[in-house]
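Heads up, the chain below is alone and in the form predicted on its own; it's given as structure tokens.
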Amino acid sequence: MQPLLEMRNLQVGFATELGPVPVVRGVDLQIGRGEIVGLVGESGSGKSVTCMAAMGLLDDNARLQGEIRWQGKRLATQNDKAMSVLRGSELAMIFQDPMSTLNPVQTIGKQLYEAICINHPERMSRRKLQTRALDLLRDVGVPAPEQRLKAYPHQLSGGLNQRVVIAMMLAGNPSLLIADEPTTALDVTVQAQIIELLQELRSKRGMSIILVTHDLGVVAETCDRVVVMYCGEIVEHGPVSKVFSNPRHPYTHGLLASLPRIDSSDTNLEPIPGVVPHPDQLSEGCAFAPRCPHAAACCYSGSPMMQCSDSEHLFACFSPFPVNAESRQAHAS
């Protein structure tokens, strides 16, 4: 089946006074219809830039190479006029801080009406516009929607504001929703509610979702596939169950090992040493080699190619972790 969104050798750099700085380096990614894909990695891994490139929202100093295809057709992502036709009606994106998305001096209703009118050029009566706005608020679980239309963003909680933002993004019935850390600014209870809402939207609307997050627990509960990025490259990807039960790349293994476990009394965590290098400080070879406990001489002289753990689970590493016994047994059966 043809993927909904496809990236082929996507490369994004930014022009600076000191020269071009590469941020995304050869990303190949496909998003199928109706699936939720988790995009994970430390800050500076290129997750958000990859998503912004797909939306055509990069700054003017961005330099993009490779291809981004939507339903098989190549997108002119640096042509704002062409992309504005797709934004909202086909592609939509929500960000981690709803207060930076909403206008603080306009009511929720006015902002919702504007989102509806942008995505529905045909003239709508005031009554139909209000009915549509109320339906959208109900769809995302906003209580007492009639009152919320008259409220300002500062009068609502962070969780309600995020629901309002999601409602605005749904105004055009998009096929793909990119959620860039949508729960970061929210408390734990509200985080769970927003994640549950995204799952419901996938179930009811058949919508595909790219979920950018640092929370691997959310990925485990929510996503069908996980894509692990490091220094602008995909280092491992596959079904969540396979990648999390048997991570092959040392970076993925390090991310999972650094998480606290509720089923163990051992309180010592295993953090990944060092930090993500700045994009203009990358040297030849594997970008993770300076932080990798298994790095060999070949890791500093060449970049590993993507290889298969099985037909669905892929990773790029010269010294991968071995396939564990459980994975061998599952693969054999």
Ligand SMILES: Nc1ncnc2c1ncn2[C@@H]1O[C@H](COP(=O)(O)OP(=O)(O)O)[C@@H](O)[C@H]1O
The other form holds:
Amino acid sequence: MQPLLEMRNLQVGFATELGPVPVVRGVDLQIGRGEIVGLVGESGSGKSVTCMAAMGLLDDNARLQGEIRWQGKRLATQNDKAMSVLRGSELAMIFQDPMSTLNPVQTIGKQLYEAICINHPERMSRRKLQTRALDLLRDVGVPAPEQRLKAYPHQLSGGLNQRVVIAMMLAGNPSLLIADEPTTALDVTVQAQIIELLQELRSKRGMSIILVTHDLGVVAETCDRVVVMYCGEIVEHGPVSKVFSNPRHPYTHGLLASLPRIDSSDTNLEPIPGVVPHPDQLSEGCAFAPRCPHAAACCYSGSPMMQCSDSEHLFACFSPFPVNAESRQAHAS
Amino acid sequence: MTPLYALQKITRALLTVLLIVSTVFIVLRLSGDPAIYVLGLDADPQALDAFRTRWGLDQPIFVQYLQFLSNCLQGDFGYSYFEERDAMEAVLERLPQTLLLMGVTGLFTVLIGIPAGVYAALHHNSWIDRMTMLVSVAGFSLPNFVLGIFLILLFSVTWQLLPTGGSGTWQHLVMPVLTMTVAEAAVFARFTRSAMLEVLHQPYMRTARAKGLRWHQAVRRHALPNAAIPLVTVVGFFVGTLIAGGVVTESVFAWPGLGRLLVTSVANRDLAVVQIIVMLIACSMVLTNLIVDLLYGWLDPRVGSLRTGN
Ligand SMILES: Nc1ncnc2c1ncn2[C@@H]1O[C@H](COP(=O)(O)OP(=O)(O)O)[C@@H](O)[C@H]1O
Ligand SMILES: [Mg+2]
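Can you switch from the form predicted on its own and show the form predicted together with this ligand instead?
Whole complex next, starting from this chain.
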């Protein structure tokens, strides 16, 4: 089946005073209908930039190469007019800090009406507009929606604001929602509610979701597939069950090992040594090599290509972790 | 905006006015004996005494202060010894000329400064942006009297196109307005530009576009209205520089307004007139700031309200 969104060798660089900085370096990614795909990686891996590229919302100094396809058609990501038609109605996006994502001096109602109007070519009466806005707010589980329409964002909690943003993005009934760390700024209990809401959107509307997050636990619970990014490249991707049970790339392994686990008696967490290098200070060869416990001489000279662990599970590494026993059994059966 | 917020601001404004009036009184009393100013150092002691009794200067200072306040409240702001008439009358006569100058300057400042600032911000880091800022720095750093004299040399002396000073026709207005507008528009353009830049990078601009708005729509509906809010707050400051600039500019171009009257009255020791003008300036600043505060509270719902999280 044709994927909804497809990126082919996507490269994004930024023109800065110090020269061009490559931030996304050849990303191939496909998102199918009704899928929830987790996008993980440390801060600065280029996750947000990849998402913004798909939305056509990159900063002015961005230089984009490669292609992004929407339902098979190549997107003119630099064309604001063409992209604005798609945004809201086909692709939508929610962001990290819901308290600053909404305009602080306009009421929730006004901002919701705006989203509804953009996505409805014919004029709507005030009554119809309000009914639609209330429906949207109810859909995302905002209690007492009538009162919220007159409220300003600072009068609502972070969790409610995030729900309002989601409601706004649903106004045009998009097929793909990109959620860029939607819960990072929220309390733990609220985080779970928002994630639950996203799952509901998928099951009720068949919406595809790209979920950018630091929380591998959430990925394990909610996502069908996971994509691991490091320094602007995808280092491993595949079905969550396979990647998490048998991470082949040392980076994925490191991310999982630095996670506190309830089901394990092994309590000493090992964070990945070192820090993410800045995009303009990448060494030759595999970008992860300087931090990698497995790095061999070849890792510093050539860049590893994507290879299959099995038909769905891919990774890019010269000295990967071996296929473990569990997976081998699962394969055999 | 809550009523409490408005009440607070209004009370503060009234207290400020009282403080200003009192300060004016004290400073003028400290500056010396008016009797000697008016009658001269070698005046007849009896004449001095008579003068003091006539104007209540022989009373204790506290009584004089209360008398002064009560006079102010009754609209009696003193007598212009120099013009030999009611001081307020002399001041009010000049007021329209100053208001005309300030009004026209204000209009041009807004019409030039705001579009220039918005344009520069929308083309951030382009050569147009840099040019705008360069011109703005130059305009702001150039003292009014230097620019004024330069304009007179150019337009009046060299080309003989415009009158050097005075008032009455639009030609008289050109150079004073130009002199003041250059500095004011420069400041306004800078403020507008930074307010816009601040707003353009806010996350809600990104959200607006993610909803499906085009860039220019997001600018019109979200950036411009929001950038206007901090701009409102500089209007108070703007009125201050307009008054200060007016004093210099009116003197350079012999414009018969309050600024020039202030300068001549200081020279003539016409204390009642100086006192009224100082109070007028102070009160207009207080009033502007009060309006700005109230307007700000009305424009920005976050001001003066408590956060009620769920
Ligand atoms: N407009 C820009 N100009 C220059 N560099 C940028 C710009 N936007 C993002 N970057 C850089 O791109 C890198 C990746 O950023 P981002 O995609 O936000 O990472 P992530 O979302 O994975 O934490 C960062 O190093 C950041 O500094
Ligand atoms: Mg990010």
